[in-house]
Structure formats: structure tokens, C-alpha cells
Amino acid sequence: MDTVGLRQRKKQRTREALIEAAVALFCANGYDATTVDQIAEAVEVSPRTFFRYFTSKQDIALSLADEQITAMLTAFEAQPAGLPVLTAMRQAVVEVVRAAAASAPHGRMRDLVSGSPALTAARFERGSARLDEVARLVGARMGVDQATDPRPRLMAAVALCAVPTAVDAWRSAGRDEPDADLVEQAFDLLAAGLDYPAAEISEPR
């Protein structure tokens, strides 16, 4: 096979090169305002080439989130079989979120995507593609069948999109916590039901 060939090697750099020259000008210049051409110039390859590597410029953008689903789903596969699902779901996004707040390009695309519209809708594409996969470990879990017990599904919904979107929505509203701590905090709501009761005195008139 060709596991460890000139060829494979050279891709590999190339797509690495082209992510970190990513990134690099994202955070210089933002999202919106750096080029595919400006990419693939850094790099030396062509603007034609930078396509064949990523499908297209959020995909470049977002190959950093993928890799966090993927870890998420690891760290969750990871965790102690007694453990209650919501808890297992809380350690592993919290774990992943831990290790990302560590990493310098990770904590720069984490401000990128939550300040480009473009890049926030594109992470949530991102995480619906991969809810079936999150779903079916939520299921395997549980012992049921992800594919007519709905339960694996809405919270694998919520892990992927309730979760992060709350986590951004405290931050722009002046939440300076570490991203970890909003994590588990909302893992706890949640855990805790969101059955809340009305108010109970009537305003007064």
C-alpha cells in the first residue's frame, strides 16, 4: 500500500500548509475578508489546487470543528459504561472543550466562527451532518435502538446545537467564563430539566 509514499507525504504537508496559512490569515484579516487566492498564494499552490484539497472556503474553516466532533466522539466512546448518558455527554464535550481552550489555533477559530454568522451556521451544518453518528453511541449507550427510540437523536441534537449555541449566546451576553465551565453549566440545566415554573406573582398595574 501507499500508507507512507512520497506522494501521500506531500499531500498531507500540503493540506496542513494550507490550513495553518488558513488560519493564519482568517485571524489576520478575518473570515470574510481573506481570499481563496490569498490562501493558496501563501501556500504556493493554485487557486484550483486549494479545491481539490477542501471543498470550499467554511470547509477550510471548519476542518478545526470537525476534528472536535471527532474527539468528542471518542472521548464519549471513552467514558466509564455506568456512567448516566447526559454525564458521559457532559465529560466528553467538556474534556474536548478543555483541550481546545489549550490550543492556540483552536481558541482563535473558536472567536472566528462565533464572530462570523457565515462560519456559526456553517458549524451547525457541520453538526447535523454528523448527528446520526453522535446518535448512535448515545444509543449504544443507552441500550436502545437509535433508530426508533428518538431519545439518542434529540440528545444528540442537543449536544451538537442547543449546547453550543447557549454557550455563545452567554458569551455575547458578557459571560467571561471559560468555555468549559458555560459547558458544564448548561449540561447541569439541562440535567436538572427544563420544566421551569411561571412567575408566580402577577405584575403589578
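Following the display of the form predicted together with the DNA, present the structure of the form predicted on its own.
This part shows the chain on its own.
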């Protein structure tokens, strides 16, 4: 058991070192100009070893975002059973985003992904691929079957797509609040309802 634990810890350290090296190289040279060979060389491993951990350069660039989704699901499932779905989802997402804010690699990788249309599109594609996973957890909290009730899947889409889109847009518009604060504002707007009234149009005289 000790040998297995040591091996797992070594693998985790190698994975973290590859992510840190990738972040540094992406920030220094740009995502497009950075190669897998350069990332592997920075950690003193072979490209073959790199591919034991990640399938591509894009995969490592989005790895921290993937980890955030997994952490969000764990936090959501751990929320008290009596909490309404939107409240539980809000608390879980804010908890994970606040924790990520304390990690320098998370912040730099977030900026990298947000600044690249290709990576942003890939991030949403990967998030969408986990809609069923999120919807199952939402359905379980609501006590409904997500296969026949559309509400869990709608909530999953809000958490994985709508909220990150709003935060990215606000960030691009120059808002400099912490991501967790922007996430809370997005959930506040959702909780208040989105059926906003249309502008009044004066009748021509």
C-alpha cells in the first residue's frame, strides 16, 4: 500500500509540474507558440510521458477548468439537502471559485483561456459534455428524473454555460471585481428572474 501511495503521489507531482510549466510557457511565449516538447522539456520528462497525463496542449490548458467543474459537483452534492437547487448551486460554485482565486496557476490559466476564442469555445464544449452529469445531481436534489423533467438540464446549462459566459462578458467589459463576486451577481440575477419588461415605446403623435 505504501508503494502504491508513493507512486500516486509521484504521478500527482508530475502532473502538477506539467501544468505549472505549461502556464509559465503559455504566459511567456503565448499559447500558439508553445509546444508539447517545450512543456515536457521544462519538467525534464519526455513527450511520451507528457501524453500519459494529457492528450494535447489544449487538454493541459483546460485541465484546471475541468478540475473546477469536478470540484463544483462535489461541493454541490455536499450542500445541505434542504437547500433549493439554485441556492445550493450558487454556494457550491462560489466556494470553488473563491478557492481557485487563491491559486496563481488558476488565475493565469483563466486569463489565458478567456483571451483565446478557440480555448473559450473548447472550454464550453467540454463543459457541455458534462451536462448530463450535472443534471443527474440536480435531479437527485429535486427528486425528479432528469430524463423526463427538463428543469435539471436547464439548471445544469445555467451553471456550466450561462454563468461563465456572463462573467467572461463582464470581465471583457472592464469589471475588475473578483470572479467569485461576479458569479454571485450572476446567480442573484437568476434568482430575481429574467423576464425583464420591454422598454416603453411612446406612441407617435
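Just so you know, these numbers come straight off a predicted model, no measurement behind them. Numbering follows the first chain given and starts at 1.
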TODO: Choose the entry from L154, S63, V45, R171 that sits at the hinge of the motion between these two forms, where one rigid part turns relative to another.
DONE: S63
